[in-house]
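Heads up, the chain below is alone and in the form predicted alone; it's given as C-alpha cells.
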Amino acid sequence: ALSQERSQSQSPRSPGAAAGAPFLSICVTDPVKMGTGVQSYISYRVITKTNLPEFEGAEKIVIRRYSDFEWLHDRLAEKYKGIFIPPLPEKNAVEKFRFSKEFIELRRQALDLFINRLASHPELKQSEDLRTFLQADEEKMDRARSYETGIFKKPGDFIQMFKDVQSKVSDVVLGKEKPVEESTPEYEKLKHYIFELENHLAEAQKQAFRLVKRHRELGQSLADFGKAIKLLGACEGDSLEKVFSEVGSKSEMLSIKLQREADNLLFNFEEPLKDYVRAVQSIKATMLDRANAFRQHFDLDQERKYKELNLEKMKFMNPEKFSESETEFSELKAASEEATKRYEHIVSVMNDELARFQEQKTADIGLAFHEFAKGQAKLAKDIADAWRSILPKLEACSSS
C-alpha cells in the first residue's frame, strides 16, 4: 500500500538495514476504541525498534492516544523554533464519523507518518520529548503532560503572561502603530510562494475529494444497474436472460473495482494532498515565530539605540544617575543581542528546512500522482476489457 511507502520514505533505516547501522523504526498500529459516550477515544500501540544507545532497549511498545501526539507536537513547536514541525491530522471530526473504520485508519496513517517524520529529522529525532513519548509508561506520560499543560506552572510563567497581556492592552489603548514587519524581496517572494502553494494544494485536494465521491457514486450506480438488468433478463427469459445476466454481473464486478479505486484515491491521493495542506500550515506557523522574533529583535535594537544616545547625554548632564543607567543599558544591550541571535537562528534554520521540505514534497507528491495515474489507467483498462468481452454476445442478440 502507498501509505506504507509514504511512511517508509520518511523513515530512517529499519531493522533490515546493514548490520550495525543506526536505525530508529516506529510503527503506529492497532487502533482500539476505549471508554463510552463522550469520554470515548481511540488508543494506539506505538512500537519502537532501535539500536540507538540513548534509548532504553531494542524494542518498546507503549499505548498512546491522540492527545499524547498533540502534546509531543506542541512541545517540539515550543522548543524548536525555525523547524517545520510535521503536522498532525485534524483534532475534531463529525461525531457520527469519529469512530468509522475509514476515519480511524486515515488518522492512524497520519499519526504514523507524523511520528516517522520526527524520527527521520536530523534535529527532532534527538529530542528528549520524543524519547519520553516512545518509551514512558502511561503514568509517566500523564505526569509529563500534566506538568506541561499548566498544573505545575512556575510563578514566573504567570508573571510573564501578565506582562504580555498588559503590553497588548497598552498597545490597544495607546493606539500604537502596527508593529514593523520583515520585508526583504527574498522573504516577500517566499511568503507569496507559501500562500500560493497553500491555495493550490487546497484546491487540488478539494478536486481529489470530488474524484473519490464520483468513483463511489458511479460504483454504487453500476451495482444498482447490475441488479436491475438481471431482473429485467429474468423477466424476458430465453437468450436475453443469459446476456442480461452477464451484463449485470459485469456491472457488479466493475462496481467493486470502482469502490476499491475510490479507497485507493482517498488514502493514496487525496490524503497526501491534504497532508501537504497541513504541512504548509506548519510552515506558516514557523513564519509567525519568525515574525515575532524579528519584531522583538527590531524593537529591542531601536530601544538600545535610543538608550545609548540618552546615556551619552546623561554622562555629562546627570552624572549621579549615570552608573545606574549604564547597568540598565548593559542589560538591554545583552537582551537585544540575544533577540538578534534568536531571529538569525530562526532564519538560518528555516533556510535548511525549506530545502528539506521542497525535496520531500517533490518525492511525496510525485509518488501520489504516479499512483493516481497508474490506478486510473488500470481502472480504465478493466472497464474497457469488461464491456468489450460481452460485445459479441450483445451484437448477436441484437442481430437475431
The other form holds:
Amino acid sequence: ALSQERSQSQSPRSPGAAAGAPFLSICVTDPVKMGTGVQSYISYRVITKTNLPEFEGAEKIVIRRYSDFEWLHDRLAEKYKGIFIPPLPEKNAVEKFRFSKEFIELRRQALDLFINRLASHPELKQSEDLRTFLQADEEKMDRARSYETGIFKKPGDFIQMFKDVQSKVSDVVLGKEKPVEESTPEYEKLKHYIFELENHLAEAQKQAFRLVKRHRELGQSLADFGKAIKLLGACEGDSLEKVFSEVGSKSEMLSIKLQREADNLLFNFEEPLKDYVRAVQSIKATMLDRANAFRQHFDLDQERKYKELNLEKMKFMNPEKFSESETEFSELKAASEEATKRYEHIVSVMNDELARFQEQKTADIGLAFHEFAKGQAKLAKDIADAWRSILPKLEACSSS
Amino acid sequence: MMSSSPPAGAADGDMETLPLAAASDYASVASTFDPLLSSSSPASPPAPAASPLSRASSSFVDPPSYADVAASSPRSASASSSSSPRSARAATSEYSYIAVSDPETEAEAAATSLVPGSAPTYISYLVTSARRGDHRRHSVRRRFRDFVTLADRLAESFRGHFVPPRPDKNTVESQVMQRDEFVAQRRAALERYLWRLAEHPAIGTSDELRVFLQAEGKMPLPSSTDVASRMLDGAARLPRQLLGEEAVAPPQDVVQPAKGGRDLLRIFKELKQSMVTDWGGVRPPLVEEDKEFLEKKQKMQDWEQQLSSASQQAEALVKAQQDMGDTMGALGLAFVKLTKFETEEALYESQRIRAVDSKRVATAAVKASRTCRDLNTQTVKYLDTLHEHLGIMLSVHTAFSDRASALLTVQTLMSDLASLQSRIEKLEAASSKVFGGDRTRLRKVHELRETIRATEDAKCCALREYERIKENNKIELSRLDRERREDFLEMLKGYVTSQKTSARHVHRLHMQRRSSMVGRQWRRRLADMREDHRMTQHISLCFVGVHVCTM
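Form predicted together with the partner chain structure, per the form predicted alone context:
Full complex below, order starting with the chain above.
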C-alpha cells in the first residue's frame, strides 16, 4: 500500500522521467538467510537507482540487515524531531516464525515500504544518513553504526542532560513535581484522538490476523472432510460413489482457494492495518519528543524569567558579580530561545506531517478495505460456482 | 446465481464494472441495516418469486427461514419439507403424530424418606400420539425408565431387525450441563427415538409400541429389572442343574438368547461350544455359509469405519465454520467501533472518508458473520445424517449378534444331540454284552431317548428362530441400503445447496460496495493505487503465487 509515496520517487512511470527529472528509486529484495544457529539472520539486497547529484552513482547495490534499517531509523528519529518517521516492522518475532516464508516476505515488504517512504519524504530524503545507508560499503557502515551506539555523544547533549537534571531538581525543590504539559484544547483533542485510534486499530488488526488463521483452519478442515467423504463414497459403491467423489473433490479444491485467500488477507488487509498501527505509534513517539521539547522550552523560559528578575536586583545590590551573572544570563537566554525555537519547529512540522499522514492513510486503508471486499467476494463466488456446478449431478441421482 | 454475473472466463476486472442496478436491489437492504441497532434476525435472501435475479433452476427448495431448524418443536409429518426422504417415511408410518413434552418432576411412589421433601424424584414426560387415520390423540405420562423397558422389549421381540437405538442413560454432558438444558436435550432425543420406531416398517405396527403410546397409567410392559423374581427363578432351577439331572430348556426358551440367572447351564454349554467353534477343534455342525452375508458384513464394517472418520471430520468442519463466523463478527464489531470513533472525533475531512470505508467493511463483515452462523446451523442439520447412521450401525451390530447367538444355540443343541446319541450307542453296546440285557442301562437308554426327542424339538425351534433372524437380517439390510442411499443423497444435496446459497449471499454482500463508492475521482485514485500496488506485488509474486497476479 504505497499510494502516492512511491509515485514521486519511481522512475519508469512518473511523467518527467524522460526529460531527466530527478528520481530516486529504491528496492529491497532478495532475502537470504545468513549464518547458522542462534546467530543466523536475514540479509537483504538494497538496490538504488538515481540521477540525483548527491549520490555517488547511477546505481548502487548494498547488502543490509534489519539492524541496519534500525540504525537508520534511530538516526532519523534523533535528527528530525517533529517528523513522523516511517515505521519499521516489529523487531522481535517468535523464534519459530522468524524464518517462515511468510514472515520473511512480510518483513521484506515492510522494509521496502519504509525505505521508499523515506525517499519520498521532502525532508528525510535529503538525509546524509540515508545516503550512507544506501551507498556505504560494509566497513563504513560498521563504523557509522558503532559511532552511534557507543558512548560518544555530542557535547551539546551533556549540557542538555545537565539542564534536564537541574530543572527536575528545581521542580522538586519548588514543589512542582508534576511535569508540565502543553494543554491547548486542539492538541488535547489530537492526543486523545491518536491514543484512541491506536486502540481501535490494534483491535481491528488483531481480528484481521485471526481471520487469516480462520481461513487456513477452514481450508484444512474442508480438505480433511473432502478426503473422508471420498473414502465414504468408495464404500458405498454404485452411482452414489461418483457423487461422493465429486463433493469430496470440490471440497479439496475449495480448500486451496481458502488458503490463497488467507495469504491475500495477510498481505493486503492485515499487514496494511498493522502498518497503520505502527504509523500511529510513530506519531506517539513524535508526541513524546514534542512533550520533551515543550518541557525544556517551558523550564528554560521559567528559569530565564526568574534569572531576569534577579539580575535586575543584582545590578544594584551586587555590582561585582553582575557581569558574571550577565554572561550566564545571556547563555541561558540563548539556550531558552533555542529550546523555544526547537519546540515551535516541532509544532509546525507536526502540523504538516499530520495533514500528510491523514491523506496517505486514507488512501492506504481505502485500498486495504477494497482488497478485503474484493478477496471475500471472489472467494464467495468461487465457492458458489463450485457447488452450483455439481448440483445437476446430485439432482440426476435422486431421480434415477 | 445472479443473472447479471459476468460470462465465464471474464477477467476479474469485469467485476469492477458491474452495473450499479444490480446492487441497487440490495441498496435498500444495506441502507436500512444498521449493525448497531438491528435485532438478531438474519437478513434472509429475497424470496425467490419476487427477486428478478434468482433462478428457479433448482427443484430443491431453499429452506425459508433458518429458524425452523431448531429441534425443539414437535415434528409432524406435514411440517417438514416435503421432498426429504425422512418425512416421506414419516408420512407412511403407522402414526401421524408423536410428541414428547411437558417434563415434570415427580416423586418416587414407593420411596420412604426420613426427611420429608427429600424423596428421590424423577422426570416424567407427556407422550402424545395419534394413529394414522384416527383423529383421537392419546396422551400418557412416561419416564425415562419406561423408554428403557420399551427398548428392551423391542430388542427381544425383534431379533435380527435393526432396532433403532434408544437415547443413552447417562451422558457425560448430563453431568456438566444445566438441568434444564439436559432435560430439553433428552426430551428432543426421546421424541426423535419414538419417531424412528414409528417409521420402522415392523416396529411401527408393533403392539409394544402401541401399548407404550396408548396405555394410560403405569407402564404395562414387564420390565427387565424385576431382578428379585428372576433370581428366584434361577435359584429354583439351580439345584437340579447341580444334581446333574438333564435339564432341557423348554423349546420356547431357546427362542431367547441365554441370559443370566436362569440359564447358567445353557450359558456354560454355549460358551464351551463357541470355544470349540472358535478354536476349530471340532467342525461345528452348522456354519454360517451365506457368503453373501459375510461379504455384506465386511462391507458394513468398512462402511462404519469410514463413517466414523467422516463424522469426526464433519465435526471439525462445523467448528471451523463456527470460528470463522465468530471472528468475522468480531472483525465487524471492531470496525463498527472504529467507524463510530472516526465519525465522532473527526478532526479532518479524510477521517470522514475513512469512516465511510470502514463502515462498509463493518456492515459487510457483520452480515457475513450472521450468514456464516446460519449456514452452520444448516450444515449441522445435514451432516447429522453421518451421526445418525453411526447410531444405526449399532443396531446393525445387535442384529448381527442376534444372528450369531441364534446360530450358536443351534450349534450347541446339535452337538448336544450328537453327544446324547453317542452315549446311547455306548450304553447299548455295553448292555448287549450282559446276558439278558442290563435293565438299569436299558432304562437309562430309554430316558436318553426321551431327552433326545425333547432336544430335537428344541433344536427345531432354535433352527426356525435362526432362519427367521437370517430372513430379518436380509430384509433389513436391503431396507438399510435403500434408506442409506436416500439419506445420504439428501445430506449431500442439502449440504451443497446450503453452501451455495450462503456463498451467493456473501458474494452479494461484498459487491454492495459498488453502490456506495463516491465519484469518479475516487475510482481513478484507486486505479492509480492498484497500479502501484501491482508493482509491489510483482516482487512477492514468487511467494503468493498466481492468484495475486490476477488482481
